[in-house]
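As a starting point, one isolated chain is supplied in structure tokens, in the form predicted alone.
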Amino acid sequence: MSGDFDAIVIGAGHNGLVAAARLAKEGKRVVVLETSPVVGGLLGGSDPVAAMPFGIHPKIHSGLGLARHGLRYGAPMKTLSLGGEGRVEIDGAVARGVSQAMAANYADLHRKLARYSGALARMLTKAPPRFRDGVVGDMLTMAQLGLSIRGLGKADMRDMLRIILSNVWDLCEDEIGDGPLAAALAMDATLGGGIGPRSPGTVLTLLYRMASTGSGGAGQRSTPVGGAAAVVSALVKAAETSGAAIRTSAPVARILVDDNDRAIGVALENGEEIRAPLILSNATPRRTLLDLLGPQHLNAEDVARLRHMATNGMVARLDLDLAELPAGLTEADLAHRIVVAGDMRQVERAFNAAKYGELPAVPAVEFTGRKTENGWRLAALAQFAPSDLKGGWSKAKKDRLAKSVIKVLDGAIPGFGGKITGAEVRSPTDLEATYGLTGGHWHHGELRIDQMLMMRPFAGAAQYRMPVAGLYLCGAGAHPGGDISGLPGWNAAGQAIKDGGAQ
């Protein structure tokens, strides 16, 4: 058996590293165990899956002193829409390349959504309430949320409550009409999940995404200088300088539980055992509880809720190699997020195909890119590409998706297809196999009404505490969910510290 620790963190993705750094900063002896030879999860490696990360949440950036470890941000990222009505540029609340009237309507809508997301932002840095046993802290959390919403004023409060559970399609149709601006908002509301623009609750997911952005401000992505690698490097330094140990190529086989039904450590696949009274898992809820812990330690209701979680991924990653950039696409463009979806109808039609297990003929696409020794490499995300594809994923299906994506890009950027020298597709099932993502889902589970706040990952397992004492969930399957804010890891570590090893 290895030397004992105060805490074990399973998985060195960004949330696991955030959790380890916070625990170590509080004086805990921490070890992080990562299956892969490299750290970072979806941010790791030379071609990270999450090639366009949000900035780490400001509370974490300051709390862990990430600036001291080299993490800084450039100008807020713009969104460039290259589909539909020519080139449209979105810079926060400012839209260029559309009519003056549409730009004004978009600015009004963006400012309104920014106010509403600000009212929700306070909830993201707190453990969600359980509403069990009349706990005062839970009541205070909800009271603070109520006060934040009430602070918007009577008219805005009424409007927020009117739209928050509605769909982004109706919101955009009412406020700005369909087109590239609406398509960009629809992509933000649905990216990574199995929901389309017409799905109920997509306004809430849009507000959540806006609220969780980093230093760029509500709704505006601010990416780090140096990209995903800079985030991983800073988090590793923050954890290690605080005393945490990080072990790669150390896959966990199971979580150890004593006779009192308390987690006491882990066993690695090589047979080594490591003990600690706190176990924080950055793995998905299903992998943590069914695979590593085992259903024998759960009640029947918890097992049923886990197995009914919506976890089917809907995004495929394409790496496209180009000899040179086509006319109409510049190196400066690749510093920003580029969306190729002319209107919400394209996004909705792509979702309609995927929800029936089919590949969309015209996928909605967003991409970024970087210069390489032999030209350029573009990292493209195809939305929607279902993990439960009829007949399963095969090379032929991947080739078909690649051709569809290239056709979409060629339509928006004439001459694009002729510059391609190579293409690689990573399907949701590939992501599941490589990163342990249940269903290949980036967010470890749908961000929808019945899997958010005190219902995330499922009823009875909120506040990061899992049904077995001493075990916490610190990944995207916990509140507030996916993206690269780091908040699930930060909040989970805070809850474990607050509990002091006892639940």
Given for the second form:
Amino acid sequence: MSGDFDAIVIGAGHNGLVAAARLAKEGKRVVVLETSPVVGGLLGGSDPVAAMPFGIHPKIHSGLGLARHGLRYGAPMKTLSLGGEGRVEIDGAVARGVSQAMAANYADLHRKLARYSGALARMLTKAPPRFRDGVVGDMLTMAQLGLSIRGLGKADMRDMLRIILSNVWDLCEDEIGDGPLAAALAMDATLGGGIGPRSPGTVLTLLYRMASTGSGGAGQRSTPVGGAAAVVSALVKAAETSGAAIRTSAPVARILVDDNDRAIGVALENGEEIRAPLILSNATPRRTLLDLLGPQHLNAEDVARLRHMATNGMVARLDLDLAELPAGLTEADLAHRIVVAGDMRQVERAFNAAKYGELPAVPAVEFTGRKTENGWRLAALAQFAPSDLKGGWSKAKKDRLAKSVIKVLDGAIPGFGGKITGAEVRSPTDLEATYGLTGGHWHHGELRIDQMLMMRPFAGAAQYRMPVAGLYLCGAGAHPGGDISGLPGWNAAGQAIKDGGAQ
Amino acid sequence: MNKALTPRPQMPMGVLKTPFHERMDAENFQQSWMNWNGYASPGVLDTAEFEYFAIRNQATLFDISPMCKFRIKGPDAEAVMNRMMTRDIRKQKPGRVSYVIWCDEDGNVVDDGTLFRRSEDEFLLFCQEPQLLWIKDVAWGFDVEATEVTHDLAGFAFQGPTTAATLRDLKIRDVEEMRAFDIRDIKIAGKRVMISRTGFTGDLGYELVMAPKDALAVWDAVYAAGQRRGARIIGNEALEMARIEAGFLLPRVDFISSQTNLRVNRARTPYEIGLDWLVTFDKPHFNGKRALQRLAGVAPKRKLFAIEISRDKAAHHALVYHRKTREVGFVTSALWSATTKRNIAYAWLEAPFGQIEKDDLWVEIYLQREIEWQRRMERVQIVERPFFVHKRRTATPPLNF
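The structure above corresponds to the form predicted alone; please give the structure of the form predicted together with the partner chain next.
Let's see the whole complex now, leading with the same chain.
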């Protein structure tokens, strides 16, 4: 089939860039079409929403030669948990600032979870298996997961299967006890999702996050030298040196489909049409299929599944400007991820409010920061801030959220409140408007057991292939999901190439 | 009394009465009633045989009010119906009816029904199973309104050779020009009636639909006018005999809707049911199209066949054997057809039986004769559907009988 390009990638988020780079490296003529004037999606801009990426997966790092394009990492990011009485420092399996007994128990727990997540990690770099029709290759993939879990040994396997669908609250209560240390784990298990520490399946989300191995190892965020912008720039270079073209301010209005039920190109909002036999969309599943493709090309069942996908964003982003740092916070601290939640109970309570569409009185917060010309700028994430807030989001609601976040931070870091010179809140609905994130959900859809693996984005549409031939999903809405690993983009491009790509 | 404890108005208890109930009740000597979609529907009023022969020789009234009915209206009504049905609805002109099936994403049949195109942007769908949620799912994202009108429309089928003459007696001039599957808006007894030349019997017949408040007036006028020509009220048993002869299939009897089956592999495709003549791929995407395109290329694993059986005993629920030993299928509907003088049935046969292996097929019929059971092996012949269709079904103008 002739066309302007071999492949079109819709959206220049990191997954779109990874997919474009992989396709271009395979010799495809690729164009990336980005709606906004800047590339990088949630990693883009000077104050990216995802300020603390987990890190591009090592397989992609080497596969695209990102080191050559200038991507280097510092030491893995530590976590400081400040909400409690003391100051707890977490560095992988090592916890400081807690009792010796708790530190020992935590080390055991961390090692255990790292082993379990290792068994899961093998699934992340593959297209998920299909259950329908009993395809042999898919059965093998499933069997491999079974084997890698079995490979943990009998005791570990039993334990993993015992806890995997339980909740992080019970796990931490059993193994280490509640407190700032457990709260930091609970944040990891719930951040971004409509789930609290007591929600079933939160051990799985924790393991899943730990399996998203970046440079930092199990569960630790990476520290790219130069920040998120360095990741974006390396990916752009990787794509462009292989010949991919990246066009910004080029919003796609529609995916074009021919009479033979094949995706053949896209129409931009300015009316321009670009043709290619292969289209990968980094937009959310709902935006891709319902808005860009349109329900007329889908079976009613798939439309219903898309409509019912859990995509309620629960995180608000706050940018806080400080003239100077308060006494309790040093410049060195800001190189870390700082969690402010006294215990799991506080995280759960914050979720309780959000569950019913309310703002929590005491939100759970994590932040990092950087020096600016006029002082300091903190990038904070506050949960839980429901996108379906009762009465909708307004300036007053944002102010209330900002006030409660500042109060929480002031409680943990004395003198914090007095240093604030400005605060800007971006609600989930703002994120939806800016980035086209359905429901403001930064994973494009809740990461939970019924929306994972072969159920991601929804049953029957896994494996990146969308119902219309030639159309693939390459964003966080596809397996293995969010957290800035680049794997959905990598896997989707791999699947497209395997399927014959631009033939 | 505490307001919270005040009883709220309840749904009526038990089966409901259709607008025609009192007329049917007055002539229902058997007082045999069935529950059809929550309504009392006569099983048999006098004897099934009298009623059956009335279908074939006279004129009959059968209450179809309990049938599920939906209105689909709006600028995208045609697009939505075309998206739902396997036929090309764009070709169906306003004022025409078509027999339709619709499929799920796997290409399994959800239900069948009759689709009335009332205008460019309005359709009525009559079918057996509740489908409102299905229609709404299909219509999501389209500019169309789908409502259930099951309880808002009364209707009866007026079927049999003398129906056209009766309508002539009522001065319904449209009868002369109405071809099969035509719809007209007429007045009977001063009431507005939607009449269509459709039916379930393979013979001349009409279906009349009206507002429930007008139901008795229309019924009375037609029934009175029909008395000269042997009109009678019939129940489900007689209709069932006629529908088997006429080659129509019944969901829940001959196949299971893919929305109601509990066991896997019980849902059926149009290719298995033998309704593939209703599937066309020469149209934009419709529900199940991709699966149906795959299915179209392979021989079905099993198929529903019309069969004819030797001798005269109906093969109700009989098993089908190859060489009298190997079990290869079963009968769903069976009848000794008095009109065609044939012993007929529908049977599911596992491939390759019926498709390639057509010979040496047998049914095992159990007969009870004054307590004692007898077993008969009778020879099976694969035949074409329908078993009975009369040329007066489509003759226009219809003749007087």
